[in-house]
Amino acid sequence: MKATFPNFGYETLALKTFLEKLGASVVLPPANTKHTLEMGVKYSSELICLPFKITLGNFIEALNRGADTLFMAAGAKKCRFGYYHYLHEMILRKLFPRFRLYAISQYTPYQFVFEKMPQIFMVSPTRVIYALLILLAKCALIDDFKCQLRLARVLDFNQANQIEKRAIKLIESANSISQIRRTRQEIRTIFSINGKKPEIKIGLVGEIFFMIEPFANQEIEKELSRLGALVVTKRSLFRHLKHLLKIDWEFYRFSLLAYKYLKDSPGGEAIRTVGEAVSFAMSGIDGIVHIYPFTCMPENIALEALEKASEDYDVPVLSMSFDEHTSRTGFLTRLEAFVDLIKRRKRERGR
C-alpha cells in the first residue's frame, strides 16, 4: 500500500507517522503551491470551496508520484465537506485508472479502532490503539510547538524562522512516546527567546482547514506576527481528535458560550468558531480575525453571530473569505489596516 492524504499544515507529520505505524508506505503530495491549486481548480466546479480544490490538487500530485491508496476525512450534517470524497473519486476516476479511496468519517472510537482501521490495514486492534496513541502524542507535540512558534515570531521574527526549521526536523524524527517526550523538552529549550512583550493579542477563529493549512490562509499567522501581534488560537488537529473521541471538555464550554448567538448548528465548525470568539472576547483579547472559504455556508452564518458578539463585547472583528482569486496585496492591506486600528485603539484607551 502506497498511501497518501491531503497536506494539513504541520499536522501532516503526525498523520504520516500514524499511517506508517499501521504498516503503510506513505507517499506525501509535494508542499502546496500555485500548481497544486491550478490542478484542483482545473477539475473542480467553479463555486465549490477552496479546501476542495486544494485537496483535489494534492491527490492529483500524489497519484502522479505513485500513490495508490487515498485517505480523505469526511464530515457530516449540513456542510459540503461530507460530499468531498464522493466528488474526489468521481473526478479522479476519469484521470487515473487504478486507486483506492477510503473516506474516514466521524466514526465512534469503537468503530475506528475495532472495525474500520483493522479492515483497511489488516492489523489487530491493538496495533491501531498503539498507532492512535502515537498520533495523539505527536499532535500534542505539534500543538505545543505551534504555541512556542507564535510567541517566538513576535519576539524575534527572523530567529524564530530559523528555529522553526530545526524544530520541524526534530518533530519529523520523533516516532515513539519516549522520543516525543524528549523532543517536546528540546523544542521548548531552543525556543527560549528574549524580547519585548507583544503589544497586542489577536484571536484567530474559523474553518478548520483554513486554520491549520498555511497555504490556504496565505500564512496569516506569520503575517500577523510580522505586524507585531501575538496570535491566539484554540484550533488544532490534537483538539479535533479529542473532540471526535468525546474527551474535548472545552468544546462544551464553547457550545454554551455560542448558544446566545447561534442556537442551532449550521454544520462545519460554526459553533466552535462563535464559542471560541466569545471566549477570547471575555478574556480581554484586543481583536479577532475570522477566516473561512468563500461560499462556506456554516462560516457565513457564524459571521452574522460574530458581528453581534463584536458589538456586545466591544471587540473588533475582521472576517476574511478566501478563494483562488483572493489578492495577496488586498489581503495584506486589510490585515495591516486592522492591526493598525487595534494598536491605535489600545493606545487611546491606555491614556
Given for the second form:
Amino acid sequence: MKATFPNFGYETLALKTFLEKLGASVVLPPANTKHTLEMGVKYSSELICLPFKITLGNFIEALNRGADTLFMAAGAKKCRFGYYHYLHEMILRKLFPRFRLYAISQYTPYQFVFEKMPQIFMVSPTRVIYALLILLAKCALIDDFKCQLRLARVLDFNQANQIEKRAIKLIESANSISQIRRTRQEIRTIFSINGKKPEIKIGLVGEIFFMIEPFANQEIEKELSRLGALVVTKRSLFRHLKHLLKIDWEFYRFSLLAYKYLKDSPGGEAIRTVGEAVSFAMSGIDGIVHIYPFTCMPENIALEALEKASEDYDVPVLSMSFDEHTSRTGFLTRLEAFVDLIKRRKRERGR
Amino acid sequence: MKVGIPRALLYYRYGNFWNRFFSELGVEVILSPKTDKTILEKGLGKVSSEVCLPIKVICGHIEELKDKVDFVFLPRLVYLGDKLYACPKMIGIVDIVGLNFSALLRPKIKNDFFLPHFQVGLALTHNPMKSFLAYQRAKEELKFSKTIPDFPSDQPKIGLISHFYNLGDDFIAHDIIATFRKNGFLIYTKEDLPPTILENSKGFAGKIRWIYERELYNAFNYYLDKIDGICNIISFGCGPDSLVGEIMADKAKTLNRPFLQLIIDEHTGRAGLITRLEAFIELVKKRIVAN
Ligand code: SF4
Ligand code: SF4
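Having displayed the form predicted alone, please output the structure of the form predicted in complex with the partner chain.
Now the full complex is given, and it begins with the chain already shown.
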C-alpha cells in the first residue's frame, strides 16, 4: 500500500508517522504550490470552498507520484467538509483508474480504533492505539515547535527561518515517545535566541484548514511576524485531536464564551472561532485576525459575531477570506494597514 | 400586539402554518411585502457579502419589519427527522440578526414543532390553553400531502431543482419560471412530489444529511428520466448546493440528460439570464423532436 493524504501544514509530519506506524509506506503529495492549486481548481466546481480545491490538487499530485491509497478525513456532514470525499472520489475516478479512497470519520473514535484501522491495515487495535499515542505526542511536539517558532520569528526573522529548517529535520526523525521527548528539549534549546521584544500581539482565529496550512493562508503567520506582531493561536491538530477525544477542556470554555453570540452551532468551527476570539479579547490582545475560505458558511456567520465582539471588547478585528483569485499584494496591503493601525492605537493608548 | 414574519426562507414552506397559528392565538401578523430591490438593498449591508442571496433577502425583510412590529418571528430550524440538518447559514442567521436586534421570537425547531411554538404562544398570550389549542388547530397546515404529478407526453416538461425560497420568491425566480412557461413548458419542482419520494434515503440521497438538499437530490433523481430537462438554480455562495449541484451535474452528464446550472446573485442581469435560458430551451426542444 502506498498511502497518501492531503498536506496539512507542519502536522503532515505527524500524520505521516501515524500511517507508518500502522505499516503503510507513505507517498506524500509534493508541498503545496501554485500547480497544486491549479490542478485542484481545474477539476472542481468553481463554487466550492478552497480547502476542497487544494486537497483535490494534493490527491492528483500524489496519485501521479504513485500513491494508490488515499485517506481523507470526513466531518459531521453539517458542512461541506463532510462531503468532500464523495466529490474527491467522483472527480478522481475519471482521472485515475486505480486507487482506493478511505474516508475517515472524525467523530467515531471507537470504530476508528477497533474496526476501521485494523481492517484497512490488518493490525490489532493495540497497534492502532500505540500509533495514535505517537500521533498525539508528535502533534504535541509540533504544537510546541510552532509556538517557539512564532516567538523566534518576531525576535529575529532570518535566524528563525534557519532554525526552523533544523527543527523540522529533528521532528521528522522523532518516531518514538522517548525520541519525541528528547526532540522537544532540543528544539527548545535551539530556539533560545535574543532579539527585540514584539511590540504587539495578534490572535489568529478561523477555519481549521486555513489555520494549519500555510499555503492556504498565504503564510499569514510569517507575514505578521515580519511586520513585528507576535502571533498567538489556539488551534492546531493536537488541540483538534484532543477535542475529538473530548479532552480539550479549553473548548468548553470557548463554547461558553461564544454562547453570548451564537446560541447554536452553525457547524464547522464557528463556535470555536468566536470563543477563541473572545478569550483573546478578554486577555487584552492587541488585535485579532480572522481567516477563512471565501463563502465558508460557518465562518461567515462567525464573522458577524466577531464584528459585534470587536465592539463589545474594543479590539480591532480583521476578517479575510481567501480563494484562488486572492491577490498577494492586496492581501499584504490589508495586513500591513491593519498592523499599522494596531501599533498606532497601542502607542496612543500607552501614552 | 403585532408580530412580523419575514416573507423569506422558511416562510415559503411553513407560512400557512404560521399564519394560522398566530391567527388562532389572536395575534396580529404583519407579513413583510414581496421581495423587491429596496428590500434586498436593506439586507445587503446587514450581512457578509459572501453569503447566498436568500440570506441577504431575509435580512432585508427583517429590516423592513423592525420598526413596524413588536416582535419579529424568526424560527431557527436546526434539524428535522433523524438529525437531518438545516444549512449552517439558516441556523446561524438567527443569531446574527439577534446580535443587534432583541425583539426577536426565535423558537428552536429540533424536529419537534410543538414545544417551541407552544412557548412562543405562551410568551405572547400568557395563556397555556390558548397556545396549546392554537398549535393543535394550526397543525394540519404542517402536512404536505401531495400526489405524484402527471407527466403528459405531448408537452415539454422541465424540472426546476432549487430551494422553495428561491422558486417561491418572484424577485429571484419569476423570470426563470416565466421564460419556461412562455415556451410552453410544464414546470415540476420538488414541492410537487409527495414525502415518500422526497424522503427516500437509498443511494447517495441517504448520505446527504442536509434536509432540503436530500429532498432536492431525490426530486432530481425522480424527475431525471421522466421529464425533458433539468434546470438547477443555485445561489452564489450556497454551500450545500455547490456540492450536491456538482453531483447532480455529473449524474445528468453521465446519463446524457439536458441539465442547466444557473448561478444567481444580486447582480444577475435579466437579459443575460434569459439568453442562457433560451439557449437551453432550444437545446431541450431539439432533443424532444429528435426523440
Ligand atoms: S467549514 Fe467552510 S471551508 Fe470547511 S467545508 Fe464548511 S464551508 Fe467549506
Ligand atoms: S442552503 Fe444555500 S441558499 Fe439556502 S440558506 Fe443555505 S447557503 Fe443559502
